[in-house]
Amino acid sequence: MGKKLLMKGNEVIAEAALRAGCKCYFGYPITPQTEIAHYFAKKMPEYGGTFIQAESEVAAINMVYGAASAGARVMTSSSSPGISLKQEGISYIAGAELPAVIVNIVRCGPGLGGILPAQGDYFQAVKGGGHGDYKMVVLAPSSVQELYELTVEAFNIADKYRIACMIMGDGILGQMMETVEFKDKEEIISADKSWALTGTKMEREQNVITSIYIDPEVLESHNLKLQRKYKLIEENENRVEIFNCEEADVIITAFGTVARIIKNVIKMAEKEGIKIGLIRPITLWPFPNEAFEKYATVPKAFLSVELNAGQMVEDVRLAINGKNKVFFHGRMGGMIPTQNEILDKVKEILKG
């Protein structure tokens, strides 16, 4: 590993992308992720790549479609309302089986909302916010170091499976500064991109990139192919942190910034003789069902803590499959749950 640097989360995402071989970035400014575009604008020329501030989020995602079709490693980034505008393009990218990395530094909603952190875009990310039967790999970092590592990983996953891969953080992660340690050299997979639109040079048949299949039998066959790919990803790309779960009284599940708060709640609870475990999904899709199945009957109950009205809790309940009680505690509007209120919720559950 190289030397440690103190950097802002958004800037780390951009630096990680450049180190991962990103050659094209298309975006449009929106708080709280604008520093990603700023960093690319400054640094991309040094890497011989292309930076374009598009006229809109819709334009940006379609530029991603074009560059990905040509085989480039490509990224876009935005925050919640901007990601909503990109949804149609994301569905097209999924249908055309194009590798791309999309960053969502989530802000409050619905509507324009506010610029403070939230996790209200969970459904949009993991259930497919655009049209049709498609999935994205969704990675949820909880530190600036993970923003770096998972951004590099996102490009590798995208190329390996020809899939869109989303980094989903929040306003805190994007804006906070922490030390980050970069590798001297990144591990970049070498993917076969013989499918890309690079020009035939009169030496091969033309490649076609499309999501248009008029014949229903052909379109169904294409969809079944996509579903087989998603099943393969579910089998091979689960990522989860399991902490302190053996013999836990309550297991809390949380992702991103909230999981950091839970680590302190665990320490507080220990002083009062309460053992709390943590299951932190790092891949929101594919969801780490096996981790929940393994510990389903260990605690008295599960508690999902989120910055929303209750979204990931539905996947937790599906994973537990009726084997235990699953409670929810959420804050919205940019409000962050305190350690004390989470611990009080745990005590309430244990008394219940």
Given for the second form:
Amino acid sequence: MGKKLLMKGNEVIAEAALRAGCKCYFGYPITPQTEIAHYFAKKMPEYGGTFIQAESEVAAINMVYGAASAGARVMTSSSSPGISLKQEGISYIAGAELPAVIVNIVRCGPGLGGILPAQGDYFQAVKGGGHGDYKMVVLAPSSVQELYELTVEAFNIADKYRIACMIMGDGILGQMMETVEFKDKEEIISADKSWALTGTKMEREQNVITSIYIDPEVLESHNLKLQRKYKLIEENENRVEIFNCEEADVIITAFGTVARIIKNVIKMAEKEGIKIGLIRPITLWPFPNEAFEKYATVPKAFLSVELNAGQMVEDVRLAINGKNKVFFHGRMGGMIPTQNEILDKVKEILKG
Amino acid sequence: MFHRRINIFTGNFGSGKTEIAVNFAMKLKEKKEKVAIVDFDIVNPYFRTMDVKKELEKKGIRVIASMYANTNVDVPAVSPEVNTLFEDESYTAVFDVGGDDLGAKIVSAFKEEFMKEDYAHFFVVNVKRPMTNTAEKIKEMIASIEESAGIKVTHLINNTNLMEQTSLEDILEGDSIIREISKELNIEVAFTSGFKEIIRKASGKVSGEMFYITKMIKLPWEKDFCV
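Next block: the form predicted together with the partner chain, after the form predicted alone:
And the full complex, kicking off with our chain again.
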């Protein structure tokens, strides 16, 4: 491992991307993730890559489509309203099977909402905010160190499957400072990019990158191919942290920074003789269903704590599949649940 | 170090300015009757003085911030109330300025008011931050902040830390870099700052007074419960 530095989540995203061989960044500023662009603007020249502050989020995501088509490792980042603007481009990237990394440092909505942390974009990221049958891999780190590791990982996953990979963090994760220790060298997979548009030099057939298939039979078979790929990703790429779940009275599920609040709740509860477990999905898609199936009947109930009105809880209910009760506690608008408030909710559930 | 009426804090963003400015104001309040802290951060709407407004006011410290700041709305504005501090000289004032040269720009708008007084302009450095991890980069940062603020830095603060993972070596590394800059630029090192349990061991080995700070800006999982 290399030297330790004290860094902001947003800075670490850019640093990790550069280390992972990201050669192009296109974005448009929006709080609370603008430091990503600042960092790239300062550092990209050292790496011989391209940084462009695009004229809009729509332009930026289409630049991503272009750079990815040419085989470059490419990133764009934004926060919720900006990510909404990118949805059309994301669907096109999915259709054309292009590898790309998209960062969403989520703020509260709907609409312009506010700039404080939220997790209200879970549905948009996981269920497909754009049109058509597509998926993107969604990674949800909960510390600055994990943000670094998963950003590098995102580029590898994107290349390996020719898929868009999203890093989803809330505003706190982007803004908070934490110690981070970088590896001396990143593990970068060498993916076959013989499909990329790099010029034929009159020596090979033309490559074509497209998402349009007018013939219905061809389009259906393209869709079936995508679905087979998604199935493969579901089988191989789901990641989860399971903590303290054996013999738990209640298992709480939370992703991102909320899971860190839960870890303190677990310590508080212990003092009162209540055993709480935590299942923290690290990939939101593919959802780690097996972890939930394994512990489905262990606790008296499940509780999903989220910074939204109840989004991941739907996937928790699908995974639990009626084998246990699933409760929900959420805050919105940038409000964060306190440890006491969550513990009270657990006690209320246990009282029945 | 606590006798001047005007105390300005600048630095690289993420250097720990706000935490130090808030603690400085609390120390001042032990010595002075009327203390005010100004949230001069027009760059970053997260983790700023406004977030500890209630606690500071409980201690009798006046908090001046943009009227938008209490909603954390992302508007780069400064409250006109700031002007009262230049008129009412019974106040001792702390200015928590936003990061980098971009944040320091606001200082230049009040340059003439500052120049009238015997001000202290503290530049906060953490050499464990990637943009200020060498003497060269720090000197560049000082020059760009001075240019943007329109006033000179008068004191340096060594706030080198990796939060709870800070070692004595880290603090000494920071001290040696900052001492070099101090000599070259002829700027006094005012403090070595940090949490008492961490920096106590550096006492007597580093330049400037030891400035022990209490963590005021907290993350959600650091609030109502400590392990």
